[in-house]
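Take a look at this single chain in C-alpha cells; it is the form predicted alone.
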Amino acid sequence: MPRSTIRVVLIAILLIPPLNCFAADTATLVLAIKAVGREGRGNREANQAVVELSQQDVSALPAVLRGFRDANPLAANYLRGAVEAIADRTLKAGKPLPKESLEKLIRDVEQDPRGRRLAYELLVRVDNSAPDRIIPDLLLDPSPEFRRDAVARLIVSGEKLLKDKAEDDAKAAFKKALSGATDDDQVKTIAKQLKGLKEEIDLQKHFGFLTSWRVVGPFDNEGLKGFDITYPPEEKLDFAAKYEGQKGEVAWDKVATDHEYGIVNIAKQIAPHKGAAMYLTTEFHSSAARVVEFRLGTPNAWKIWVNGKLLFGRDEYHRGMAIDQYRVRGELKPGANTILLKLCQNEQKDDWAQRYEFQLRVADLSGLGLPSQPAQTTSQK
C-alpha cells in the first residue's frame, strides 16, 4: 500500500468519533488495519478499527477476508480477530452465515490463502459436506494447506482401495495424490506405495531438484573469510578461465548426481575441503517470465546469484539440513537463467562438521516443482 494512501487512512481513523455515534464503513476499517506496521506504528488505530469491524453485520464478512489480501502478519491476526468476532456473535444469535459467499471466496485463487482458509474453517462449522464438496477440487490449489488436505484425503482412499485389493484403482489414486504432494511426509508416504506397487517414482522429477552443474574450486575460507572475499567466478563465468585457488591452479568441472532428493554430495563426489569456498553453476529454462521461488537445503555457509544479480546469502555453518530449508524468492527471464551457488565449509574437526552437500531446486510460489525446459543437460555443453 503507497506511503500516502496509508497517512490518509490514519487522518481518517483519527477523526472517528467514540464508538457508536457511527459506524465507518467495512473498506475504510480494513484499510485502517492494514496500515498497522512495526514498532506500534499505527496500532492504536488498528484497534479503534478492530472494535468497530467488530460490531458489523455478518454481510461485512466476504469484505473482512478479502482485506487479507497483501495484509501483513500483524495486520493478517487483526483481521482474523475481527471475523472471528462477528461471526461468533452471528452464530450466537441463530443467525446464518453466508455460506454461498464463503464458498465462492475459498474457490478464488486469486485471493489471499489465509482469508481463503479462514473463509473454509467458518463454512465447515455450519456446512459438514463442504470438506468432501470442496477439497477434492484443491489438489493442485495455490494454497499448500488446502493441497495438503487434498492430497491427504488421496492417501486415505487409495489405502482403502489397497485393503479392498483394488490395486489399478489405488494406483491411480496414489498417482493423483503425488501430483498434488509438496510436502515431504506425504512424498515420502505416496512414493512408498506406489514402490509397493512396482511403480517407478522419479522425485528428482516431481521436486524440480537441479542436478547438473558446473563447479570450481576450493577457493580460500580460511578464518571464515572467503564468505564476503569476491572470487573470479562472482565476477564473471568463463568456463575456459583457470584460477588461483586455494591449493593452487583450479579450473572448471561437471558434477551430477543422481540421489533422488537431488543432493549434490562436495565432500564425497569432489573432495572434504575444508575452510573452503566452491562455486556451482547450472541454467534453468524458462517459457515465461515469472517469480519463482529458489529453495536451497544445505549444512554449510551460501550465496545464490540468479542472472548475475546476488539474491541472498547466509553466514552460518552446521545447522543442519532439510528439502526447503531456505525459500529465496527471485524472477526467471523467458528462455536461459543462470544460477550460481557459493557453498562455504568451515574448518571444524568435529564428525558432525563434515558434511559438504546442497539440494536446490526451482518452485512456483505454493511450492509446487518447476522442470526446466529444454532439460538441464542441454545447458551444460
Given for the second form:
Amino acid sequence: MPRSTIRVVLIAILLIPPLNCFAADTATLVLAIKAVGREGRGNREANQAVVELSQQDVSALPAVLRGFRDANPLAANYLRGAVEAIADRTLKAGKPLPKESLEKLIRDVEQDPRGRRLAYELLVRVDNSAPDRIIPDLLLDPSPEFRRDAVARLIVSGEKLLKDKAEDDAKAAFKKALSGATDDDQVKTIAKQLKGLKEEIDLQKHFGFLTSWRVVGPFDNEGLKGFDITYPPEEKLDFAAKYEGQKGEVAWDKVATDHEYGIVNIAKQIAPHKGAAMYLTTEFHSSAARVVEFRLGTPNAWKIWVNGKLLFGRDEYHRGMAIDQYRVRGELKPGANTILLKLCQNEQKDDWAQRYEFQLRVADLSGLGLPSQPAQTTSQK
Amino acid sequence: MLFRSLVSTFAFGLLLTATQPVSADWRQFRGSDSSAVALDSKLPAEWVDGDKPQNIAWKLKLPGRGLGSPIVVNGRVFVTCSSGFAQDRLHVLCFDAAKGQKLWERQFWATGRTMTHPKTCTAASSPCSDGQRIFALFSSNDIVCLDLDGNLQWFRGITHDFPNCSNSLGMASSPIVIGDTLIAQTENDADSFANGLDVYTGESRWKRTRPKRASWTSPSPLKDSVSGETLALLQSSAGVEAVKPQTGEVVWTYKSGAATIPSLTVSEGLAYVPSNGLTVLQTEAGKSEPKQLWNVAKLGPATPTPLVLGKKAYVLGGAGVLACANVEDGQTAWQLRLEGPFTASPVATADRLYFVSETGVCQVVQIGGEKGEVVGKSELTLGKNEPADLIQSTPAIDGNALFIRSDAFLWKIAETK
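Form predicted alone done; form predicted together with the partner chain now:
Full assembly next; the chain just shown is listed first.
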C-alpha cells in the first residue's frame, strides 16, 4: 500500500466517529502497521497506527492476532505491542478475554506461529488449564516455542516412567519427544536418556548436518584480504581443475566428518592453515522447490552460495561458535542443489584463535532438520 | 467553595513536596548525566538480605536474564530482560519504585541475532529515557520505544535492517538521549556504525560508520566547555569522536586508541578516557583534535567505568585495586583493595562509593579523607546460604534508594527503620 494512501486512510479514520466503524478500523490499522519496512520506512504511519490500535476494544484481539500472517518481524512486534496493551487494559478493568476465539486461533495452524503463540500466552493468563489441554497436541507444530513446551512435557513424562521402572514406555516417550525437539539443550537431555536405555541416536541425521564435502585450498587470506577476493571456485566449480593456491598448486579433495554435531575441523582434518581461505562444496537434494534456512556455526569468516547465488557473508573471526549461530534463508530447487562455502582463517596467534571449523545444516523455517533426498549417508555408525 | 478546595489541594501538594524526598531520576547507564553520582542521596552503608532483611525495601524475581542497569523515571523503575532457549524473547518491565509492585510488562521478539557469550545475554544494554519515553536496546540490536505506561511508540530492528551488524559474543553498549536524539552505538567486526535516532519516530537522523572492531563501550554526553553544547562522545578501539547529537557532525577526534570494554566518563567538561591507561581530554576551540590534559599509564581500568567526583578520579583496576587519583595531574592519592571480581561500574553519593561484585558482595567506601575506607560490606543472596546469582549490572540511585539487579533479581536498598 502506498504511503500516501495509508496517510489518507489514517486521516479519514481520525475524522470518523468511533462507533460502528470498529472492524474497518482494526483492519486498516493492522495494514498500516504491516507496511513498516527497513531503515524506518513506514515508521511514522506504523507509530500512529499502533497508538490507535492499542486503544481498541478487546473484541478486536482476534482480528489483530490474525493480522500476524505475512507480517515482517518489525510489524509483528508492533502488533504484539498493541495486543499486549489491549489485553492489559482489559484485564485491569476486570473484563474477560475472548477465550474461545483465542483457543480457536491457537489451534489453527494456518495462522502465523507468532500470533498463535501470543494468543496462547494471553489464554494462559486467564485459563490455567489451557497448557494441559493444548500443548500435548503441538509436538510437531510450526512454532518452535509450542514444540519446546510439548517436548518438555514428554521429557518429564519419560523421566517419571524411568523412575517407575517402566523402561519401554520411557523409551517411547523420549523417542516421541525427540521427534519434535530442535533446541539443543532438549536434544542433549533426550539423547542422554536414550543412551542410558541402550538406544543410540544419530544426531547428524536428526539435525540434518551436511557431513560429506569436497574441499580445495588454501588460498591467500593474509591481511584478511582474501575474504573479498574472487578465487576461481566462486566462478566455476570444476573438480578436475588445479589452482594456484597460497602455498602452491591446489586441487579438490574430499573430506567427511563423523562428529555427532557435524563439525568439519579443517585445522585438524586438513591443516592448521593461517591467513587462508578454503572452499567447500556439497550437494543437497530436495524433492520440491522450497524456502529453507541454511544454519551455520563457525568461528571463522565465511560466505555461502546456493546454486551459484551468494546468500550471505560475514567477515568476523573468533567471536565464538554455536549450533545455528547463523540462519540464512534461501531457496532450494527440486533435485540437486549446490552449496558452496568459503571459510577464511586469520593470522592471530592466540591459543583461542586457532579454530578453523564449521557445521552446516539445512532446516525448515522452524528449525526442524531436513534430510537430503535421497538421504545423504551419515558417517555415524 | 471551589476556590477553597483548590487552595487546600494546593497546600496539601506543597506539603507532600516538602516532606517527600526529591526523586532525581536515574535515566540511563550511570545516571541521567552519565556521571554515576547522586550528590543529594543518602544511602545505607550496610544491609542484610535473607529471612530477616534489613535496609532492603523489596526484592523481586525477574522473568528473564539481564545485565542492563535499572533506570528510574518519575518514581518508576524500568528493567529489561531476555528469556527463552535462544534468549530471543525481549522484556521491558516497569515497577513502582516505592512498593516494588509490577505496573506493566511488555514482550517482543528479537529480530536480530541473539547468540552471546554465556556470561552475557540479549538484555545486556541499559535502557534510557527522556522522561517521557523508555528506549530499550538489546544485543539483537532491536530498539523498543514505549511511553511510561507501556504503550509501544515505535520499534526498530537495526540488525534486521543491516544483517551484518552483530557480534557473536553479544553487544552491550547502552544508548543515551541528548535533547530529542537517541544515540546508539552498534559497533562490531563487520558492519559497524552509530546511529542518531529521532526519539519521536525512531527514524535515523544520522548514521555514522565506525571502526570495524567490536566495542562494548557506551556513548557519553559531554557538556562542551567551548560551545556550551552537549556533545555525544563515541568511544572505540580507534579513539574517541565527539559528535553533535542532532546531526552526527564530528566536532573533534581523538586518534590514540581507547579501550573497547570500560567506557569513558565525563565531569565538568572533561572526558576521562580509558586510553593508554587513563587520558583526560578537553575540547580546544577551533581544533579538530582535543587537548590532552594528562595521561597516566598505570590508571587503566578493568571492566568498570571510572568515576570522577569532586577533585578525584576513581579507577578500579584488574586485581580489584581501587585507585584514587587527583584530577589535576592524575597522581595517585591512595589505593584500596576490594573484594571482586567486578563487572558493574561503581556509583556514588557525595561522600561514598558503592561497589557491587559479580558474586553480590557490596562494598561501601567512604571518601573525602586522606585514604578511602570500607565502611560497609553486605551480601546479596538468593536464599539461606545461597549467594546471589551473577551481578554485572551497574546499580541505579534514585532519591535515597539504591537499585541493584542480578541476572534474575532486582533489589531496592533503602533505610527501612
